[in-house]
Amino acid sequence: MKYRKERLDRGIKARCEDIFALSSYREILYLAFPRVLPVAVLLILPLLKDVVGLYWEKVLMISCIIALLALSWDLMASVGLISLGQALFFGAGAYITGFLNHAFKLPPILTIPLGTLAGALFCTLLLSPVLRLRGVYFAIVTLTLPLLLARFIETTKILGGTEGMSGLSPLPDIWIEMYVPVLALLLCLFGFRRLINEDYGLVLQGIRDNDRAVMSGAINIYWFKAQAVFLAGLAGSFAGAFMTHYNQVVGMAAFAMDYSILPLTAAVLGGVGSFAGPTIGAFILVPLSEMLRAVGTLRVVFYSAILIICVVGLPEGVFHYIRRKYHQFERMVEVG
């Protein structure tokens, strides 16, 4: 009997990579596993905090927090809104979280929503008389939005100045602390990859494409984009409202290059466009970075050695990587 080699991800799709002809439980098997694995390990992890210690548990937490902050670096990217400062998401939703816990003694439940929400439009208001500029331009005044408002901060010495706003309501429940981060990056991963896949979305990497020939169809492109901000705003503010009442404590540190940097290199690292790559890019840079704190100074050395390595070898990215090699995965197959 013969035998030759098939690849498995031949047979399976009829029209598109959402719409599949399926056979048998291999193939459901095959195309099930990638998506339903790394659900199942983060709902598992928590579980395990007698087993790796409440430290890892606590980069977990960190690292969900990045992946969200990728995640709304992402969406803004694919239409085509390039951002160098996603401290602004996060400083915005932190502050005025802090401030609602601080000045009327409400409590998380009511403060991280209200946060969220507000942080997001508060962001959405500063960037919508930039939403024309495009490019380095827009991405120079979103570098400069977080160190400007920090210094208007620290000036003024509103919101606690210098000093922030300390003493604020702890989350209720340590299941809480880590299941909320974890809950909150799935919904935002899965809710993205659906919303850019529909119709709306398309419109939206129409705009990244040829905004001119989107413009022609009388459509508002720039209501379009501050809806992108907005969406996105409400997945970076929501990071910085739950860190505000994790740290219960919220200062200038809110607006951090950190928060901007971090996430736009866990998207070039994992994978631009993707959603997903931007997420494998934090839990990658995140557990890294506390791996490396053992040797000390030379932490940055080996951690840039490793970035420059990753970003030359795989310029599409990791998830991308992944992908391409996982659906050229071959079985044998009998020659009829």
Contents of the next structure:
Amino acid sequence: MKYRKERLDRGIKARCEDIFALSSYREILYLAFPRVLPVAVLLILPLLKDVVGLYWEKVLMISCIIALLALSWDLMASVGLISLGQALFFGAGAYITGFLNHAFKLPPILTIPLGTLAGALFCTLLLSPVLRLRGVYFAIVTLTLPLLLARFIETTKILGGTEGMSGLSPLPDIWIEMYVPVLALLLCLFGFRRLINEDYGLVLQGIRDNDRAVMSGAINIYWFKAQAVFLAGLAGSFAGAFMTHYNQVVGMAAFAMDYSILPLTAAVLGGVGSFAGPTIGAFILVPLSEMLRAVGTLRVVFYSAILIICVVGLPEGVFHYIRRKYHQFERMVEVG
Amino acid sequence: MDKTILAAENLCKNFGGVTAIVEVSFELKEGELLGVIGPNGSGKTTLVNLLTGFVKPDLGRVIYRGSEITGKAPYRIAELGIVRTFQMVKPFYQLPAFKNLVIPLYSPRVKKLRGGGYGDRDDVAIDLLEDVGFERDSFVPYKIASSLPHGYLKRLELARCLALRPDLLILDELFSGMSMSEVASTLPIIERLNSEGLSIIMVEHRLKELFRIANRVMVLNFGAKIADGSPRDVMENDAVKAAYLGSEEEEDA
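Please show me the structure of the same protein in the form predicted together with its partner chain, now that we have looked at it in the form predicted alone.
Full assembly next; the chain just shown is listed first.
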């Protein structure tokens, strides 16, 4: 007796592609569960700070920050702009926030929103001349810009030069420290997902797949690309703005390569083009990196090895794999 | 009928050492259907690209309704109402057919033309697809573009242009790759659009169909205009015969 494995899409999935036909609580739960579960976990974790410990709460926060950068990467990728420089957004948000607090003594409640807005605006203006570049050419420009700005600050000694600006105001209390990044992440995640499924998002994806056809549809693709960069800039600059007040210092490290590479890796690991993927990616990468601290100097080796295994084994990304499995069931059927 | 909608003056374009278009001038009257024919590599598609801004001419001007549009960005030219299809179909492959039309329907031009009481883009898209022969009550308009046969993709291109309510439609080999029956069902659509007053430039290899509906035919060979006149005149033109069939002198040599 021989068997073969058969995979079938669940009925609800087939019906959900276009029309929602929910007939029972079971089906509502089936659809709501993967959306509600991560939200619930993210909202409850900070409440358990006495159980989890402040160290892991900080890991949660850093994961949220990297996830925000990864979301910003993914939004740019969905309009066809492959970026290697999320550090540009992070650094711009961080420095503007730090400067506002350092020079004008504005409180964090003003500096963070202002830094986020101004950072996104600054990056959009800076990138606007190169928006007509595609693929690797655009990527190279984004890779160089954060390095260029860091060297500029170093040599001209503006904004505190190599030492940066320290002694900035701390965040008011620990609940804000824990909940603001979580809420910002959820807002970005569900906001971006909604946006990309609207007609507006169709235009963005159209530009990625076929910019000439969009142009011949009387749409100014550079204006739409600039809007996407601005939205992505908001997410990235917020991450920088928040970390400035969290660390109470801002320096050239804000333009570090880590903030470019980690979000990119998170997006590739989690699955590009879904927003949920990069978020999951960030929540794998950051805690994994912390757990491997116990291994000592070999940490990077293990870290890289796990990454390579993941990317080779699941080239579509963790998220797409999980989603496929969730929507299918498998059974063994007799052959012959 | 005798107002000029588009005029090209002395257009020239070289790609490196290759001469694609040499001193081509022509005029298109409002409501006219102009056919553009020529052997392979004679510069037909380059001419379309020059008129729609995808390629900038080395020399010469394009005048649309009395104002110069040479060198304007493609989306600006499309916004003015000059809309083109691509010879190589360019659908958004992973979107359903009707969602392909949502993108041009999102443009400022459509917003302006349709005014404030604008309905759902999806509904407008389905209507447009029906106009170009997608069966309304079937699954076809909802199918992912990559799963559609080539003939449908060609008509999807046409619908994408019609979504913008063009004033001048430029069709770059719309019929290439279509089956005989698809051509037969698309031809009346073009005729109807033209009879409703739409000016059309039609680049085509299917001469039989083109000569039936065109008011005027222009012939290109090696980038230069060699004939321009009524379909009958063009068919009997010696230079055209030579370009298509090879000249007698060449055969003698």
